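The chain below stands alone and is given in structure tokens; this is the form predicted alone.
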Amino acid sequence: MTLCARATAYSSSANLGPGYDVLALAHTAFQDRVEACIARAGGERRVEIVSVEGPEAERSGGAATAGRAVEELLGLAGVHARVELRVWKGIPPGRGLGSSGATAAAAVAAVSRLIGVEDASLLLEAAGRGEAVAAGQPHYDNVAASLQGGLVAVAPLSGRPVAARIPLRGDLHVALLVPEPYRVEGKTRLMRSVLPGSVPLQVAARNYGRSLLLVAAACSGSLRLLGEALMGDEIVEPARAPLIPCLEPVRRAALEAGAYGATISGAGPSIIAVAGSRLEAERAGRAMLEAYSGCGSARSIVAVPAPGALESVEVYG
């Protein structure tokens, strides 16, 4: 009998500010499904992407990146089968929302429960390297949001990436302004190429700072500091701001409508602010669609923060 799992993995914002590498939000703007299902256990390992659908299919590059992602889970666990995905991408890829992220992290939970791995540490890795088909290199700030759910921090320990969910208290919400259509080649690693190879102790050291005050900000429910935290970033937003259209302009129009704070959605060129209520941050982002409207097409999306990859396979079959 052919044993299945599917999985929802949910879009996310990396960065949030000071927090580059680092802190990931996930939130309920747009989501991606992966069904996998064990086609024969032993043999040799083999991954086989059986349908990509989806508003997205198209833009998503055959969904390459569950493919890795999973090859990467079975080698990592030292398991052979043979595993047929199917892909639904509702994550528009390119816009800063962890579009490949998410397919990865969606794919490696379903495999993970049928294959019977917990490894909190080796689905991240796995996750990780099966995003690095379209980033260039693994990022895990997303690939951890996507697996965990809400807020997360993620950094290397021993060698091995490591995430931790951080508590949310308050009502967040959050309003995204998603450029509509939006298509650079390589995007992320030109948003990389602008940043600075190295920054001044102080400088860095100031960022540290801010970013140690969003997440206790997150935690304690203090929700206008985590605004004013995640504005604070000198060293990434900076170099990257030239190319994110419109971005002080949407930005000034977030904050008087009543947000309270705004910056750049993972490498661009989408906008995230955050709010305090439902109400605020449709507000926000009604205004920051007006803003934007000289610059070109866009649409804008209430969200909140959303559950995790892992908290959400079903097992079947």
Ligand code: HSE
Given for the second form:
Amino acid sequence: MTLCARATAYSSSANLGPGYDVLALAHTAFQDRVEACIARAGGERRVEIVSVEGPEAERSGGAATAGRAVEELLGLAGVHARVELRVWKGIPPGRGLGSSGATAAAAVAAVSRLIGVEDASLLLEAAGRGEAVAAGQPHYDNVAASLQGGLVAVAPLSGRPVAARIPLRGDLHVALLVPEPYRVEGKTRLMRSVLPGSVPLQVAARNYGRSLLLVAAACSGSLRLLGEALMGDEIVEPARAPLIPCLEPVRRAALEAGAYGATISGAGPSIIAVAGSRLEAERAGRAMLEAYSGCGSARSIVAVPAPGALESVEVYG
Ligand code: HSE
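Show the other one: the form predicted together with the named molecule, since we just had the form predicted alone.
Complete assembly follows, chain above in first position.
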């Protein structure tokens, strides 16, 4: 009998200003789905992507991150099986919305249940290595958010990536300005290549202080503090800002419309603003779109924190 599982993984915004590679928020803006079936247990380890469908199928490069992530998962868990994957791509790639990470996360979540692996760090490692197909090097923020849901922090501990979900209080809503069309190929690699190789200790200290304030603000529901901390990055945002069309006018428009803060979503070019209600986020989204009108075409989307792929898995067979 063939055993199958399906999982849904949501889009995410990594970094959130000062939290480069260590903070990310999964949100309901877009989703990917993966169905995985164990075609044969034992024998040769093989992962096959049977189909890629959905509105973003064509631009997503065959969903290679899902295949690699599952190969990594089988390898790390020492499992031999033939796995078939069917991918539904709804998250636009190349926009800084964690598209490739979400595909990897959904695939890992579905297969993990089929092979009975629950080690959260191992799942994260597999999904991160899968995502590296797109980004050039593993970074675990997007995959951690898509796997676990909500706001997450991630960092290596004893050489392994470890993620924890940060409790969120308050009625956090986000408005996303998503430019399009946009160059997809190699975008994350390019945006990582412009970053400084080292920074003075005092700059690093101020930045991780702001990341911690952001976390404290999320836990206490102080969206005003969260928004302020989000805009304080001194390391990554200044290096990338020249490559993000209209970041400053869009941010200004969001703030004038009542948002608490706005910054680059992941490696961009999308811009994320935080607000305290759906109404406020819609207002910020409209203002961001208007400010962007001279810069190209874009859409704005309002979203709330999303559940993780690991919570979504359904097994059937
Ligand atoms: N933290 C990563 C970066 C996210 O900013 O490069 C990329 O999706």
